[in-house]
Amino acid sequence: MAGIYLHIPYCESKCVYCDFYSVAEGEYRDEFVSVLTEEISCRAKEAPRDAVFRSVYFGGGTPSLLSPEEIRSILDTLRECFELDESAEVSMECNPGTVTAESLAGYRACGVNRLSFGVQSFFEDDLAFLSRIHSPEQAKESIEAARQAGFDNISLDLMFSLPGQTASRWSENLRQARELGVTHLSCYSLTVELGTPLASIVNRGEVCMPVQEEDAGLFETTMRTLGDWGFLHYEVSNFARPGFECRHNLVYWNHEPYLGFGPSAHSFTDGKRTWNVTSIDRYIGMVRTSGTARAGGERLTRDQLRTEHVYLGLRSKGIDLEEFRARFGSDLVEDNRERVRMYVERGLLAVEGNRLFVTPAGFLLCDEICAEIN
């Protein structure tokens, strides 16, 4: 499987915990569809040989800026240079405050078949703290209209470990996304990213981040609430209904190809990464004078990919251990004996056949459980 990103940088503000490369709306807007659909065909030959892509993804930013006319002029720009399977996951993130019925229903026209809604709590004071610009009845209508222009497959984001956040609030925004009966949950642990407005009222003593434990009890209560309500726990902030999975994920999870464009976007292919500039400025007048926007790139070493493997795997689904011995010809678990034997007892790494994974409990300590295994 392949996939394929697209950065629409455009916000109409700034979220107060966001480090994602993004402008406001009004810079270069009048030409950026048509630069990013240059530089998509000026890229065509980048494609993995014999790649048919199973997973396109509007991110940014908030793609829902773009009109569906431009939207759809993009993926017909994609559709020329690349071979999308028929069946392919075209997703698309949305601010609730941002659609309308109608745009809902042309972006399911020109082909759009996957929502991502950036709820993040359906409590006022939640949205007012984190600078989203809609509210809780938006975002629920929003989903409604969805639903109404054809989506099955919706998607929300969600946000725990807020300031003061308290567990039954929590459980609370868990119950309302339940009700509005969507495919796909996103569940992230509010973090503090370096040059972030939030960053910068954390360091003033402005506001109080939950401690590590707290963090930890809202997250088991996420993967206990959702076990129990059908969702597969299939990355680790990842729950789907079965058959929900997000394609784009899996492409990032299985360690898969991919390409992105738009400023900021990053490719991998062939054992190589490239990224875009973070500038949209200099991101037009690139395309424009050669056709892409590079801003580096670097071969991964055998050790390099080896590492992202376990990595990735063992926040997901796990790691194949026959298919792993076939790439890098060597035992996995062999190599870890120890680390995987003390793992193993304390109940937070299983192997089960050829597969080696993180338990519900591991995935608690998954970051450092990753740094073990290699």
The other form holds:
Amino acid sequence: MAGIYLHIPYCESKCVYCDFYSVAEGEYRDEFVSVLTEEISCRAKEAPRDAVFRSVYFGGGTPSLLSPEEIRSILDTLRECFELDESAEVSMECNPGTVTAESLAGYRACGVNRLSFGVQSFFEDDLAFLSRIHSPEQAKESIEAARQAGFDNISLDLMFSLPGQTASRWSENLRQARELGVTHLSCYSLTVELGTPLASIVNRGEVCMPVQEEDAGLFETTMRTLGDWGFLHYEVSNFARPGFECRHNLVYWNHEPYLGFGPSAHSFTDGKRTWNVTSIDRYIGMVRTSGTARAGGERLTRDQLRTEHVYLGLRSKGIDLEEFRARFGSDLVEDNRERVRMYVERGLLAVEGNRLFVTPAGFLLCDEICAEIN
Amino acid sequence: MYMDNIRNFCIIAHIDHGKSTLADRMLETTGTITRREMQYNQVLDDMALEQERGITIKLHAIKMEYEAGDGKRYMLNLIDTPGHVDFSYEVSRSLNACEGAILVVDATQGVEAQTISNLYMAIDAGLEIIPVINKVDLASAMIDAVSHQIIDLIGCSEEDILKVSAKSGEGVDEVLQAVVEKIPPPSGDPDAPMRALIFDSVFDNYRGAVSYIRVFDGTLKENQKIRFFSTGKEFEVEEIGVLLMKRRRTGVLGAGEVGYLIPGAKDVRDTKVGDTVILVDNPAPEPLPGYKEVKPMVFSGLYPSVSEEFEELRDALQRLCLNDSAIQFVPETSVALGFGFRCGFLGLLHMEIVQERLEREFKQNIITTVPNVEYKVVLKSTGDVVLVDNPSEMPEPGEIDHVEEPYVRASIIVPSDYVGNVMKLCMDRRGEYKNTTYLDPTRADVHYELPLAEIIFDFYDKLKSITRGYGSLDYELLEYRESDLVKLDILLNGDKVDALSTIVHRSKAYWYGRKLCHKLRSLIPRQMFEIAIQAAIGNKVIARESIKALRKNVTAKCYGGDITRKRKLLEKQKEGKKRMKQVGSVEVPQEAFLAVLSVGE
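Could you drop in the structure for the form predicted in complex with the partner chain? We only have the form predicted on its own so far.
Let us now look at the entire complex, which starts with that chain.
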């Protein structure tokens, strides 16, 4: 399986916590799509030989700021340049404040079949704190409209561990999401990223992030509640109804190849990871002159591949030990016998058949575990 | 006779009172060196570290030619001395190579503790003292007050005191003239069997040990067979000469002269400071007086921060020893830190210098355990005395009859306003008050007897802070005294951390144990299980703290672009873990091993 990622860098406003690359709509907005399709055409040869792409993901930024026509022209270019599977998953991130019944119908008509709404919370004051541009009502209306437009695979992003967030408020958010009948939920613990406005207000002491115990409690509530409702916990922050795991995510976490287009997008093919420039100016300029906008890259050593394989696996559905042996020529459990034994005893890791995976308790300490298993 | 034209002298001064600057001006005035040749401000301090710290660590010597007022040419040998209490033995040997000393006192600071102790050593060695007040051109100079301090100290008359600005060169010629007029020429018998005093030894990568010597009797020539009196080792003299800006070979040194000797020894430990060189063929029956085996006073464990680098650390220590015969080291093992060395140092400054040189010159990353003194433990069963320089080797309480610890006689000079503060500090450190004398109505010299262990860490810094930087300290070893000492152990989840064991006075054990546990709690990161920190004397736990188990540590997002970043973080985290030390199941960061040092804060 292989995937394609498209970074649409435009946002109406920047959210307080966000460290992704985004710009205001004015900048090169008119020519952006044509430059993006130019980059796609020029880099078509980078696709691994015989690769069939089963996932396309519009991320950002706010992809829903693009018109259905623009999305269509990008998808057309992709179909021309790559072997795109008929039943490919085509996901698009949506900001509830930016879609209408018409635009949703348009997206659906040109082939988008999965929507991911950045809802974050169903409480007005949370949304204000996060500087989101939509209201709780708009979120619900947008999701309803999406369903009307024919989308049956809808995901929501929600955030926990907001300053001052109580356990009951968080449970209420989960409950509302369930009520909306979504197939997929991404539940992120709010992380203070360097250089964001959130980081400055936290540093200035204007808001106080929840302590580790509270954060852990909310995460446990999430896992328990969504588990009870039949969602599969298939990655640290991701939950899905059976069969609705995001295929694009699986591409990342299974170390499958992906091509990324647009400013700041990353690609991974043939053991090599490359990334585009983050600046829209430079992106537009470079693609126009040379067809590509690469800023850097790295060829992963065997050890690095192994490290990534272990932590990507442990963060998601686990590691297939047979496959690991075939790929890296050694037995992961044997190589880490003492640690694995200790973690299994403490109920953090489990081995079933050929699969080594973290338990719900293990998810809480996933970074610690990954640092110890080599 | 040639000896009449020789003057051997040194300069006694407190740190920063201008000893090196004065020396530099003398070198310039005598034309030994031109201003242009002076690459650095101060020629005598040629080690990088010395330059930076502004203190002379190793002593050197230099020969100047000076045409005096009487029209005759004189050979002046300036022998430099280290300015710190750790090196007082080396100072005493340098003094013994001289007939006179210039006493330099900063006009803005007045007499300090070290000045006095070195001055007394010089007077004991029978040296003629030339008092000099330096920095007289500064606005804050207190020439009259400082003159009186000096007069009270050495009983000279006001006219004897020279007023100098080493910086501008004012008065330097008068100092040189005084050296010629007041300091007697060397005594010694040119016809007696040869005896020379080693007042310093350094290591030269190409030539091996190079000794700086003063010939007292007879004549020393190249190719003669010599013997070092204390070690009995014999060598054939490879080279002899005098010390100018560089070594200048002369092939011979006569009675009264100062110069260098290259005996072809590969190890500076064969050429010990204070030892007497004699001839194998015509041996002098008696050595020159005053030789002592230099004994380390302060001990600490040195460990590579990554255990695989043990051999590299050994190499580095061995090479360092070539230059510094005062370091002692033996391999030791610690459960917590792995393989390392127990090292002995002359004092705390010496220890810091060694650590810093290991890190800078030899690029070693090291963990140092808390310094301690050497204890005498008298056993109950046999009455035998065991020397303990590592707290973890302390016998079990039941086996001990009593423990003795080294005491020092300390002299602390402070403005009289701060005497109260000093007394409080010394009392906190188990000091025994002796008396106070006054250098003048505003400056007191407070005498205490203190356990050495109480002053080897942070005492000096504390003293400086409670006296606003005015206090100065000097001390000398007094004797071993019986004390009620106990070994305090630290346990992490029940496992003893040997590198954190310390020996403390029973009266302080509870306070100290509590503080240490508390400090460790803030230094050890939360881990996947709860950690109990305990302080114990024998089997008795006297303090405890706990570190709650880590509840959550997981990165929320990891998509396409995050993967590289996350991997790099992970690699860094793994690198960091490698530097952590494992105690049972607990990972301890390296800073924790020095926690003990900052417990008082």
